[in-house]
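For reference, the chain that follows is the form predicted alone, supplied as structure tokens.
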Amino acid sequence: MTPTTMTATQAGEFRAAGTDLSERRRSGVSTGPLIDISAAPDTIGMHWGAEGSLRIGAFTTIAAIAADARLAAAYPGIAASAQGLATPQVRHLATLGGNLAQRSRCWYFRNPHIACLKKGGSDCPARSGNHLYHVAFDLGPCVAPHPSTMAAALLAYEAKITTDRRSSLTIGDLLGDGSNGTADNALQPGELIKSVALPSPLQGERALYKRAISRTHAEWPLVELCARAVIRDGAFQFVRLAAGGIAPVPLRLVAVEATLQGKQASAATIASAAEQATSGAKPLPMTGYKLDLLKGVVQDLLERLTA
């Protein structure tokens, strides 16, 4: 697509820490008015239920989530995901709500001189252009992978989101199914994320997180996975796997889960399940390599969970 002058949206945008917003304003992608927001007691911190459930305020920083020992014991996949994303400086400022609501990292979207679906354009320039780091599960007109690491982890934990207008939203409710290429999420105009609720952890549950990246630190994942399992009497009694970096929204790997459910936790079972990780994939010409990465990450985490 030929670069054209693009007028950025003039809609107001919320600013908490502004780790993503500041970059977009410097580049000229976002130029509209700012709405500064600050934490209230019910929108920050960890709030534990008597039965062991947890509600995390949307203004809680990623660093606070990564460092909380009680959270790490109850929800190790959430803590490990928080520890793995971005840099220590970003984690210190970035909030959980901001991570969920951040905008696309696609280089065409981030270029203020190129039109795309998310900036009012008529098509996705990445589809016919350079999409080396884009989706391997082509679910809609935009081929940029969703950037939120925490969304993938929360999908694995079947979390529910509360906003200032709605409650009990799933990650699917919040982010959509990938078919709307014009938006990064399904929030209504002016709607604000307030908190995220996690159900009580399962007895005997284990969880891990891993990302495949092109350099050792401070890089967006090519593929990432949060995996949970309960293994009892040598068999998978419960399995949840959610992947990011591969689709316009985080994806549950339901074919892998179905292959493992009730089966012996053996090397053969794990190898067979890992092959199912690419079920339903539709890679772009440049993104087929992500399918090999995905199968490898799935196999690695499942082997570690059963060790």
The other form holds:
Amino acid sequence: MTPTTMTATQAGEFRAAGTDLSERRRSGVSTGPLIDISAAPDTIGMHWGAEGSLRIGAFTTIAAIAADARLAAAYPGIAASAQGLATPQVRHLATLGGNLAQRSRCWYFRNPHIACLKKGGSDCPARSGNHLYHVAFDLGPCVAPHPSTMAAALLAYEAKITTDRRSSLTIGDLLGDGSNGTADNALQPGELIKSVALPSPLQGERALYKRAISRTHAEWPLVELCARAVIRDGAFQFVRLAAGGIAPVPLRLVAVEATLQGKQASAATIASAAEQATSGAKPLPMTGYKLDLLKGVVQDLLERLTA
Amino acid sequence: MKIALLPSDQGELKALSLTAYADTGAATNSTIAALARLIYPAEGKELADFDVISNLPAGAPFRGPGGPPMAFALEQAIDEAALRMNVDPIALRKRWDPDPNRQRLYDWASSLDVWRNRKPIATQSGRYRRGVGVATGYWLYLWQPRSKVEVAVKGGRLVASTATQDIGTGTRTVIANTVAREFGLEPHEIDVRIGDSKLPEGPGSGGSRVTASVIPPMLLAIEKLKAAIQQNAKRQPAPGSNAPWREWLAASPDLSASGVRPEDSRQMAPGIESPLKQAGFMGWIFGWMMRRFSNLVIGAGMPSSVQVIEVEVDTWLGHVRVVNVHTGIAVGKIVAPALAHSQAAGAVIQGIGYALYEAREVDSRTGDVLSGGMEDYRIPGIADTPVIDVHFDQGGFDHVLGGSVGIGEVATVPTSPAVANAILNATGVRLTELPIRPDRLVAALKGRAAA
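Moving from the form predicted alone to the form predicted in complex with its partner chain:
In what comes next, the whole complex appears, and the chain from above leads the way.
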């Protein structure tokens, strides 16, 4: 049977660019049939709406998103996130849909010799093992952070996802709330992401992206943040902060947003708001440092947004 | 590792104690503390190495095994002593470390602008803080007895042969450059034959021994071959020729000569001696055993390195950026300058990886290696590579025929303590665990233990 004659109900793992999948095939973590998928005109590229909204086809590469000048002007947080993830080689192949649907980077999940919840096992070996790079917001049985940088950025922009079966899915609908440790997302078997819709940007909004890592580039984030703000008359009129690398799903930092809403944009306000970034955190024994880094990136981006 | 230094009332080094427990996994014979024997002489030294044996895979830093961890402890302890004694860290090393090769490197290091302009410890308060650190490294000068090189004329071309190999360290170029220099030719005109055990016995590639093992016998072979060429030449070079050997070779029948690694000259510069001499009779026994059972000689004089490193610390995100590195290296005469420069720079980059990124992470219950791929085992990338200034001090090995010893291990030894000392200078916080990752740095800056 050739991939093109397969129907969505038949079991098989989708392969777009294969940047994530090829490593799992080689290691033996991924076995079984593959379904090669390819772009159609409506599932690739930028489709601008009349009122300045944008629909991005799921097959659009990360590099194309990173390089699009109109997108960077309207949605700087999306562009900066795309520029900041992975390596140039990966960005030139990897697709937006693939980035959202990629599998966990947990080193227990990636090890073919170790069972885990995401591979049919009965418990999470990272929870009681070496979880240096894992969650600091312990929201479910699996302690691997969600790997998608674009998901955090899209959460900050309140994007909606269309699949071949459903439309208007939020990032929360797409990825779940972190309580299901067996999956990296809440897509149904065989469901395929088609496009992502971004609402029109707000008047005068600015946005930035930052990841805390040990090297300069090319490293999975310890903590990452996409931050948007509208500052009018020196006060925060609108703030959206979405963080990755800290929880099984990207998280809105609602406590920080609420603290800043309507407040004057001063160094003191920002410093005290940054302390709220860890509200609700439940770090593991080895991940307490991520809370320091989270406060650091929040303060960094808010200071730069108000500069 | 546990380390303690005892300065005397006069500011001399009286005693040094270093105990190392190495996570050797299913292996033994770690040599970390023992390497502190051969630097910073003191009245008393208590050095002990323990292997912690487990079912984990064996492992140690690959380049200069034992050297980088020894230096990470010792060079930070020296830095701490300088701080507490209120002495310039390079001046204290000059006082405590009489090795003539390193004395010259200390003079070079203390004259660097980056060192002279460094700020006092922890005087900065912003998010980003810069600091400058110094550290010293050494390695043993090793050579392999019975190493033999044949140099021949075949069809008018020069062919040098020995059963050694080039694992990317430049052996082939060292041989080609040496023969070319002696005959006034270009290196590409020399055929180098290595990588075949049928060739004359050559050295193994390990312990930085190859250069010092192949150049002396090669120079002997060249001397003999030159005499044979002149004797057997069908015609003489034109009078006043500016390339006489080109003409001798063109007129030469096929000839060959070989040389075997000679003993080094006993005429040594002041202060240069075998490091085993310090160990007295035990040193003599050890040297005899090394030669008898390992076919390796520990020669006189110490390949040495001193590095001055500037870092910038992001105190919010625990990120360390190495801004610039000055690496001073004394390994005698440099035979292949481009490759030696590359080795020195590569050693700094590798040392930065050891200091900041590299760690084998395992699952504590099963021993499974978790950092088995390049995404989870971090090494420096291009953006992590600083500006690297390489300084070669070309003296110190005149007792070795040709004057050159190996550079491989010594060039990487001091990088991690120099980075740690620079972080201390910037922030006032001393990092004693490797790698110096963001989690460790933010924990240390907040005065709590890392996970």
